[in-house]
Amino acid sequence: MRWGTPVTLLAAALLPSALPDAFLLHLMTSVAIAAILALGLQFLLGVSGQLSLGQAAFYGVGAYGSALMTGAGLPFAAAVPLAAVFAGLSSLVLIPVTRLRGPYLAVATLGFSIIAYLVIKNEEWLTGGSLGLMGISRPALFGERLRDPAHVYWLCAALAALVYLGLRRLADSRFGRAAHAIRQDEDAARASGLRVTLIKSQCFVISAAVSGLAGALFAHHIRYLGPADFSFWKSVEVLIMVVIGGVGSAAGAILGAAVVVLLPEWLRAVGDYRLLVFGGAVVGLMLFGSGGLAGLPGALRRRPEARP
C-alpha cells in the first residue's frame, strides 16, 4: 500500500513515547539492528538468488572493527560507515566462491564464518579473545554521547529506514533487475549478455557492507563483544528472520527480524520450554505459508480451489 510506508515510518519516529521503559526501548534498538543485518541477507538471497551461511562473519567485522576504530580515538560517525566498508571488502575475499550455486555457497560462506569465529576467539591481542571487548564507547553525534535509550533508539532506526530505503530503490532499478534476471534463470541471464559474476559479486559485497554496518551499531548499543554473539548460529538467525518473513519482501526481513528478537523475550515466562514454543512456533509460520509473514495476508485471502 502507498501508505504503509510512511505510517510505517511514523510510528517508528513515535515509538519512544510510548514505550517509556529504558528496557522495552533497549529491545526495540536490537529490532532495529537485527532489521539491517537482515535487509543484507535479504537483498543478497532475495534478488540475486545466493543463500549466504557467512552473514555473521560480516557481522564480526562491522562489529570488531567500529569498536577497535574507536577506541583508538577515531569518532563513532567516522567509524561506524569505515567498519562497514571494512566488512564490505572483508567479502572480496569470497568473490571466487559467489560462481558457486545453491548448497555448495552456503557451504562455502558457512567456512569464511567458521573461520571468522576462530579468529575472534582466539586472537587476544586484537579482539580480547573468550573475554571479549568490554567498555566499549557509546554511540555520539555531534560531539555529544547519546546516553537517552530513546535517542540511540531513534539512530538504529533511523539508520535501519535508510537502508530499507536505499536496498528497496537499489532492487528496482537497473541493476536490482539483473540481479532478479540471474536468479531466476543465470543461464538465461548470461546468454543474455549480462555479466553474471560481476553482478554476483557486487550483490555480496553490498549485504556484507549492510551487515558490517549492523554490526557496527551492535556493538556501541551493547558496548561489549564477545566470541558468542558471532558464531555460525548467528548467521541461521538471520537466515531465519529473512525466511519467515518472507524471501523477497525487505518488509518481511523486518518483521522476521522483530519476530526472532522479540518472542523469545516474550515466551520467558514459559522458562526452560522457551526455545521448545520458539522453534514451533517458527515451524507453524513455514507451514502456514510458503511466502512467510509478507505473504500472510494474501495467503488469508486466497480461497481453495475448486475442485473439477
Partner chain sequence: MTPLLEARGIARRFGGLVALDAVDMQVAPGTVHGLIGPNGAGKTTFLNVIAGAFPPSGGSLRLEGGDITALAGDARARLGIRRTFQNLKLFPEMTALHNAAIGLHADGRAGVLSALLRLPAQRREEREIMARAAEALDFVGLAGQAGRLAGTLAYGHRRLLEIARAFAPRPKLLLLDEPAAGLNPTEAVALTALIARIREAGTTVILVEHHMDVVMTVCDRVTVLNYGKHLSTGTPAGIQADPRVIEAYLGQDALAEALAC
The other form holds:
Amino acid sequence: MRWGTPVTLLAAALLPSALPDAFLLHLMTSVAIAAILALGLQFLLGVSGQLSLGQAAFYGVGAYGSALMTGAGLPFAAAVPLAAVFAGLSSLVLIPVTRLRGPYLAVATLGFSIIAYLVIKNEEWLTGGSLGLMGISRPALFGERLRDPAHVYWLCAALAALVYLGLRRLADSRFGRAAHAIRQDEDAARASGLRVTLIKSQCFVISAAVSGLAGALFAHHIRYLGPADFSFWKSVEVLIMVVIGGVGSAAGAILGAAVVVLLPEWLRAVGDYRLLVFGGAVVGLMLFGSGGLAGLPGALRRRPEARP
Amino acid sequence: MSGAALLEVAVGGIAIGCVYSLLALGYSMIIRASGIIHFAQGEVMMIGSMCGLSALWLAPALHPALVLLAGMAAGGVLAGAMELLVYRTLRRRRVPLMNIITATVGLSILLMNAARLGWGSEPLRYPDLFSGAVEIGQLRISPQLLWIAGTGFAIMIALQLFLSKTRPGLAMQAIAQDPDAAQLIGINLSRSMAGTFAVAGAMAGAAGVMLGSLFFSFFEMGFITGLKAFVAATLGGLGSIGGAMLGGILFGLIETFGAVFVSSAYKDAIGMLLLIAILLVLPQGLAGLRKRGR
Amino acid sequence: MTPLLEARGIARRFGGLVALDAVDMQVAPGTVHGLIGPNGAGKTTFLNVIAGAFPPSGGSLRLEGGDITALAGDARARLGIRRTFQNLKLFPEMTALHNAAIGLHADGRAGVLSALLRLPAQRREEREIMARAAEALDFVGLAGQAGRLAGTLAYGHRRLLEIARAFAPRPKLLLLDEPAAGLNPTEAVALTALIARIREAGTTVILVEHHMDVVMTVCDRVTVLNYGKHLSTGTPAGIQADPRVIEAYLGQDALAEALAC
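Form predicted in complex with its partner chain structure, per the form predicted on its own context:
So here's everything in the complex, that chain up top.
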C-alpha cells in the first residue's frame, strides 16, 4: 500500500499523454470532481460517523456561488476557494442538527437539501431557475483560460489529490482522532473532555466546504448549471460512491467515485438498460463485497481461519 | 377563503396524508424490526400502483377494492422477495447497516428503471374509479378523496388489529422489540421478518393505487413521495406505528395548506422546514413527546 | 484543609424514583475514597452526578472550593475529573495508544489548520501526546499492547486501558466505577496495587466497588450509601464495625456477596 499513492498520482498525471482523447479527459475530470465530493462525505461519515443526505446542497452552493462570482467579474482562482468557504459557512445553518443521531440527522440534512434544490429551481433572478445558468467561464490560472481539456483535467486531479492528502492528514491528527473517538462512543468521548458538538460541527463544515469545492469545479468544467444536478439524487449518488468504495477508506471513496461516474458511461452500450444494470451492480457489490471496493482484495484473499 | 373551501383543502390534505401514512407505516415497521431505512419503499409503492393499473387494463370493470388488492399483493410480494433475496443475505453476512441501506438505494434504482422499461416513461392516467361528487350542502367533495381517506383509515385500523390480535402480528411486534427473546420463545425470526417486509410492502402497494388514482402512475412517482413519507415517519418518531400514522396525516395537511396559503413552488420546503424545526425541539420525533411525558 | 471534592445535599430523582436523597460527602485530597453500599444504593448514580453525566435534582458540588454543579461532563473532565465506566466504554476501533491519547486531548491545542499544515509545533505536540499516552499505558502495565486495537484486547486489559485513558492527563480526581468487576483474584490484587500507585502519583480516587477486599485494602476513607441515603463514613475498619452498615448489608441478599469476597 505504501506505493499506492505515488503510483496512482503518477498514473493520473500521465493519463492525458497516454490517452489524448478529449471525451475521455472530460470524463476523467468528472471523476476527479466526483472524487472530491465523495472524499467530503467520506470524511463526515467515515471519520466522524455522521450520515448526511444533504451533500448536494453544499455542492450546489459551491457551484452556483462560483458561477455567479466569476459572472460578476471575480477571477476563477479567487471565486473557487471563496465558493468552497461559502459552502462551508452555509452548513453552519445545520449546526444545531449535528446533535441529532443516525437517521434523524440524515433526514434533517435531507430536508435541507430539498430546500436548497427548491431555491435553485425557483429563484430565477439568482440561479436562472429551471433554465439554469449558461456560459460559465472556463477555469483559468494566472490569467490564462484553460482551453485544453488536459489542463482542466490536471487542475481538477491535482485538487483532488490535495483534498485526499489534506483529509488524510486531518484524519490522522489530534482532531481526527477526536472525531473518530466520538463516532465510536460519545459518552466516553465526553468523559475524556472532548467538546463533542464542536468537533462534530467542525467535521460538518469541513465536509461541506469540500463539497462546495467540488461544486465550484463542476460549474467551470461543465459550464452550465441546472437544478437537476443538485437534486436529492446527487446526495444519494455521493453516498453510493462512499459506500461502494468502503466507508472509512479515503482511497475507496475515489474508487467509488470512478465507478459511479464511469460505469453508466460504459453501460451506454446497453442503452435503456444502463441504470437498471447500475442498480443491480450496486446491490451485487453490497451482496458480494462486504467492505466495499476497498475491502474486495481482502475479501478475495480471505481465508476462513483468518477471521476471528 | 370560505369555510367550505377550507374543508375541501383539509379533506385533500387528509387524503394525501393517508398515502404518506401508509408508506410511513412501512418505513417504521421495517426500521423497528431490522434497523434498515428502506429507501426502496417508494418504488414498492410505484410498482403497486403500476400493477393496480395493469389489473384495470386487463379487466376494465374491476371493482376498486380488487384494484387495491392487486396493488397490495404486488407490493407485498415484491417487498417480501426483497427481504428474502437481498436483505436477509446481507444481515446473515453481518455487513454494516450502511451497506444494507445502500443496497436499498440500489434496488430502488433497479426497480425504477425496470418500471420504465416495463410501463414506459410517460405518466399513465388511472381511469376514474369513482365519478361525480358528494355534495353536503354547499360542499362538493371529490369521491376520490373520500374513497382514499376512508380506505386509508380502514387499512390502518386493520393493521393495528393484525399487529395486536393475531399470532403472526404479535410475532412481528416481538421480533421488533427483542429479537433474541422472541427467538427464545419460539418465534421464527426469518419468517416474521419476511412477514414484516411483506406487510410493509402491501401498505405501500395500497398507497400506490390510491396515489395513482388521485393523479397518475409514473416510474418516478415513488421517489419524492417515498422521501416525504420517510420524513413523515421521522416526524412521528421512527419505529412508532401510531407516530407514523399521525406523522403522515400531519405532513399531508401541512403540505396541502402550505401550498394553498404560502407558496406552491415551496410546498415541499415547508414540510422540510417544519421537520427540521420539530427535530430540533424533539430529537426523537413526535413519539419522543410521550417518552418525555413519562 | 479544603476538601478536593465536596458534595452537599445531592439529590437525584428519576421520574418518581428517588435514587439519591440529600447525600453529603467530602473527599480529602490525596486519598482513595471508597463508595460502597448494597445493590441499588445509588453508588453509580452518585458517581454519574459527580462526573456530570446528568445534573443532580438538587444540591451542589464543589471542586477545590469552586462550584461545578452547573458544568457539563466534558467541562468537568477538562477541569480534572476523569472516570471509568462500569460497563467499559473504550474506542474499540482505535489502538490502545490512541485510546490513551484521547484522554490527553484536552491538554493539546492543535486544530484543523495546523493538522493540515503539519507545522513543527503540531508535530512536536503529537510526539508529546504519544509519549505521554505510552507512559500512561506503561503505568497500568499495558506497554506491550500499545499497537493493538482496543476491541481485540483481553477483558482485564480493557479494564486497565480504560484506567490508562482516564489517568493519562494526571487528573485531580479519578472516578473508578467497579474496576474489579470481572477480574480474577490475581488481576484484582494487581488492580489494588495500581490504585495505590495512582494515589501516590497525586491523583485522588473515588472508588465504587463490590469486591470488599479491594475496598478494605486500598481505601483511606469509605462512605456507605443505602437506599440513596448517606449511611456512614469512616475508616475501613470503622465501617466494618459499624452496626448500621452491618444491618444494611444483612438486610439484603448482599450478605452472600460480602461473604463471597
